[in-house]
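Have a look below at one chain only, the form predicted alone, in structure tokens format.
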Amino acid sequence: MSIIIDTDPGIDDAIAILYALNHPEQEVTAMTTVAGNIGLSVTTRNAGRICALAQVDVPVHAGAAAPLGKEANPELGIHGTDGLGGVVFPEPLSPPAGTDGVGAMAAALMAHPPQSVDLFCLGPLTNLALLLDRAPEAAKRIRRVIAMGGAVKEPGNVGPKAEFNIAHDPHAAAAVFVAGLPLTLIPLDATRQLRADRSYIKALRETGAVAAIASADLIDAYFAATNGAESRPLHDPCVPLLAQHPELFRMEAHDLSVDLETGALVAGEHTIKVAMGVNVQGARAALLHGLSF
């Protein structure tokens, strides 16, 4: 499958990207970055650093530096000032590509046959909303959008009902929801179930694979922010996992809209495919396998 990854790395973003870059059945044609977990210059550099570690020279295009209708509110407490929890990554193999993120999305979609490119959204949906506005014909060529974001029945993580990616740019999310794209949403209801323990980190290291060892280091950084026996949730790896292993996720149709004030998902008129659960044991095994090639 051909893939564009739209991302704001981010510890769990990095693990998701490493999985996609490493998996032989996922062909990442471009990465676009967005301000979210941290500022745009850092997320763009991090995307290049992740590619360098994977030894894959995927073009990285800087996208939106701020949300559409509000001030940015980065999450430095979890991901650290470098966005990657202090884990050492090599410098990018090449500087960011000249085309901006939205232009790069449009160009890639127009260069491929219609409905042949998936868009993995690991951060706020700002770039996709801008694509819908600036290049609607290109947006219509997306095969499917798989986005991590929102909370349906689970409590939020940046408010009682709001999740970070949607709440960071609720106007963008609202524009995406109404666009009629083939959208699959993976909210906290599913992603909070996928966590790692110390034995899983050990198993990653024992593979000897570069992507798996780096992911073990990243999950270690996630443990630094907890007091329990498991890491923080591995939110973003659920996106490439669902693309590769849809059978591991319990899908439901929900009619949803976005509250523009809080960023919470509310009952609405837009029917969206939502992953409400995940086979945790199967997802852990699939993630380990995909990082171990």
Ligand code: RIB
Given for the second form:
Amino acid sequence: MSIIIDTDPGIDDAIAILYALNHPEQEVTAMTTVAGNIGLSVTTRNAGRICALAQVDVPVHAGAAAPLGKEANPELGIHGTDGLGGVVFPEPLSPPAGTDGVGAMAAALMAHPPQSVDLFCLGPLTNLALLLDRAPEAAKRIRRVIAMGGAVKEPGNVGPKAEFNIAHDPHAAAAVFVAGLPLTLIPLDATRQLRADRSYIKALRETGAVAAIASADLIDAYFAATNGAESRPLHDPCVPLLAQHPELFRMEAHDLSVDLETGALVAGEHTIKVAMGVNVQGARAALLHGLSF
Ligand code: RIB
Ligand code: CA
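Could I see the form predicted in complex with alpha-D-ribofuranose next, after the form predicted alone?
The complete assembly is shown below, putting the previous chain first.
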């Protein structure tokens, strides 16, 4: 099975990508970047840096530099100005493969058999919304979209009910929700349960593995961005974990739409598969194992 990762790295994106790259049975055929946590040039460079650390040369294509109809609004407070919390990563093995991420997404989908490519969405859904508009025949070939975003019963993280990925580009999210894609959404309701504390950082370091140690450094930086927190939520790693270990997630069906003003999820007409819970011990163990080789 092949994967396209659409991402705004981003500390937790980086951990998710390192985990995904460590599973050769799931070939990451391309990465597309989006402005979100940080601006597009930084997220694109970071995607290349993460691949360089993993010593895997995945083509990285820069995608949307701003949300649909809005200005970009990065979240510097958590991810730092370099988007990786200042953690030292190598330079990309090669320059970006292109600056048309949506076109690259379409080309990859057309080059693979129908329903053989999963799309992991770790940031705002701008690129997927543009794909639906520009290349609907390619979008139809997606086997499954797994997206981190939203808050169903949980409070938001950028507003009372708004979560960053959805709220950063609510028009894109609304277009994705109505498109009838095979979409699985992992909101804060599940991702806030998967937390890394200091003992988890220690366990990562004790593996001695490059991806695990880098993840420990990233979580340390994540802690530095918030004073006194006992643990930090691992939002984006839930995406590749659900792909690899669906049994760890409790799924519900919710009829959802998006409030275009606030970016909050609201009751809507389209039924979406939503991960509302996770087997925390199982997911922590699977993530640790998946980063430790
Ligand atoms: O709300 C969490 C999401 O916003 C994660 O994808 C994180 O990387 C940020 O993009
Ligand atoms: Ca992200």
